[in-house]
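What follows is a single chain, given as structure tokens, in the form predicted on its own.
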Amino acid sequence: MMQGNWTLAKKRTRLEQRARIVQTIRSFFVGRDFLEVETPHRIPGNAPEAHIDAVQSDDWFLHTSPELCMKRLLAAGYPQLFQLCRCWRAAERGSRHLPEFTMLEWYAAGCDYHTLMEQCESLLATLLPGGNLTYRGQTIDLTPPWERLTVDEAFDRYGSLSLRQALDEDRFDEIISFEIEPRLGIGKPTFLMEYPAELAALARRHPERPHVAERFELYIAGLELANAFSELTDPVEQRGRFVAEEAMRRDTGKPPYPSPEKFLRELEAMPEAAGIALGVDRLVMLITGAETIDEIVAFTPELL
């Protein structure tokens, strides 16, 4: 008689849990008028991003995330979405990584960052009614307003350098992910907000305050959670972006990445609106109380 597979069989408890939580957040939005939608997961081109590597498929890539093609629905009218699917990132493993994952992204046509950020708080609060969360002995208190930090603030209050400095001295990385990020997020979660201009991403840059971009990373127990922006729709300042970052991967010794020509074609299009990637697994993570991702999805590469 073949014997079970335990490893699979003991992660039966977090299973359940994870499948009602994606049942949550699946009503969550569909009673609030949001579209579910599908878009390819292997596409001609990502958007351009220094630091984050597609798989390669073929001739084409899967997605590193659905942003594209969403926003290019935003753009043909479709005024709110969301989307859980799978992605992928190269060389992306660790306790808080996993090459292929679960993200949750939703976005809506006449909104900005701030309008996300009370999304989250809803979410959360649909999702965990009692109102608080215990994460590695942490009690995390769910009840908005959550904290708003900027990264500017952050830097004076958490980092051993200013974020001018930082970025001066090309550390900004290292100062976030060593001095800051620990802290954020703790007894309440963290609206990170604000990055400095040169780290907009497809984020517009706040209208009184062009040094700074509309973006913010949500920060929970201190894992960060979710990278939202206020969508940048100038084509124009955005296939610069595009061609800036491009030059930073080959700069690298990075393979060339094609360039979205159709999503930058439409953007002009595109309406005032807001977005949002939300880590999935991570989520399930924090609300199940597990201490890796491994513990929170049915089979890790590992286990193929």
Second form
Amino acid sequence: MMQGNWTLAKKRTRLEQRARIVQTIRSFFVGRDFLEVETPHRIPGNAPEAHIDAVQSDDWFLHTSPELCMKRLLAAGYPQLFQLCRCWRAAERGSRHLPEFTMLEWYAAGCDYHTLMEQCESLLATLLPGGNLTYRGQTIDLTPPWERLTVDEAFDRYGSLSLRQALDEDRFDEIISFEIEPRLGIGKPTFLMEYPAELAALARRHPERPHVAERFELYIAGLELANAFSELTDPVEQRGRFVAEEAMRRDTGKPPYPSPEKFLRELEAMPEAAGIALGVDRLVMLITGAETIDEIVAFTPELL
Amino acid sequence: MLTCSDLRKGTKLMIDGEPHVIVQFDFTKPGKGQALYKCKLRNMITGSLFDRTYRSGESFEPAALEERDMQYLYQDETGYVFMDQKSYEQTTLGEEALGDQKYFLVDNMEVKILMFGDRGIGITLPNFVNLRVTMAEPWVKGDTAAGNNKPATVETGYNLQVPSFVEEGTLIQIDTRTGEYVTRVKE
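Please supply the coordinates for the form predicted together with its partner chain, as a counterpart to the form predicted on its own shown previously.
So here's everything in the complex, that chain up top.
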């Protein structure tokens, strides 16, 4: 007698929870007059970024994020957009990473990254009406406002090096990953904000502090959940950033990416806006108490 | 040479002239940042453990080790004894070299023994092994949900989770790579 696949069968509870979470996200945005869109998953080129590698599909690429297409829609006059979709990133596989994962992105015209922080607070309140969540034995209070911490302050508070030293010694990512990240979003979620301008390829510079960008990452229980920007809308500066990212790719022996010319052309028409990408798999991990990303998807690549 | 994308649990590398195996591995990548490969390494000769983090772009020398087909004979006070099926030479592996794999050894099982020079330092088991359940709670009638599980012990003393319908005396198949229950075996 065929018994079926027990590994799949035992995921039932988590998969049911996941489906409910996705439905709630959808109603949250629909209820706030965001238009749900679907943009192509297979595109001629992604935004060039030094450390994000795309999966090739014939002579095109699978998208690493729906960012460029969604911004072209913003530029065409759609003021509030959201999308729930699969994204692909080459060679990313770990206990919190899948090479194919689910992203929630939303964009809103006429606002900046502070608005997005408030929207994150409301979204979590809708998903967890009890006002708190327990993850790996820690209880996290979700009552707004959440902690807002600059990258500079985080290095001073938790890092063995200052931000300046870490950048000079090329150890920024290491200090963030191993010293700072595990201590963020404990007790209350944390918005880690104001990244050095050189670490924010598509974000606008802070008008008063131009050495930092209006970018934040959301952390809950040490888990990085979302990345957000006040969008850069200056096509000249954007082109310069892409060139710099491409140069970094070249220096590390990575293949070049085509420049997204249509996006750059239409960026001129894009209104002031802010946008955010939130990892849905990690959100499901948090809400369902899963230790690894493998537990909240039916199939990992290894099961195929 | 190996690159970071070859690193995973079980990868064997030479570090300072000695073979090392990755026993724990995790990939992490801060938003928009570079990939970091966090490894716990075991020196395959001394058994000592240490942590090391690599970044994309680094390269590694694979460990020059030879695998030989052997058969498991028996356990004695020196360890677990295996015999080369061609030369009849014997090699003994200590408990340390085997770890949890000792629970999946069955008499006369054909395995691959990893040799560093003439010394056996590791083992590759068949992917699946059949073992009899010696202890499990009885099946609660009416519990038919396929995903439900309970603890069980098999004849070698190994503990694992099994579906609720598995009872004492049942022969089950275990995946030796993950240590997890796969299926009931028809006898």
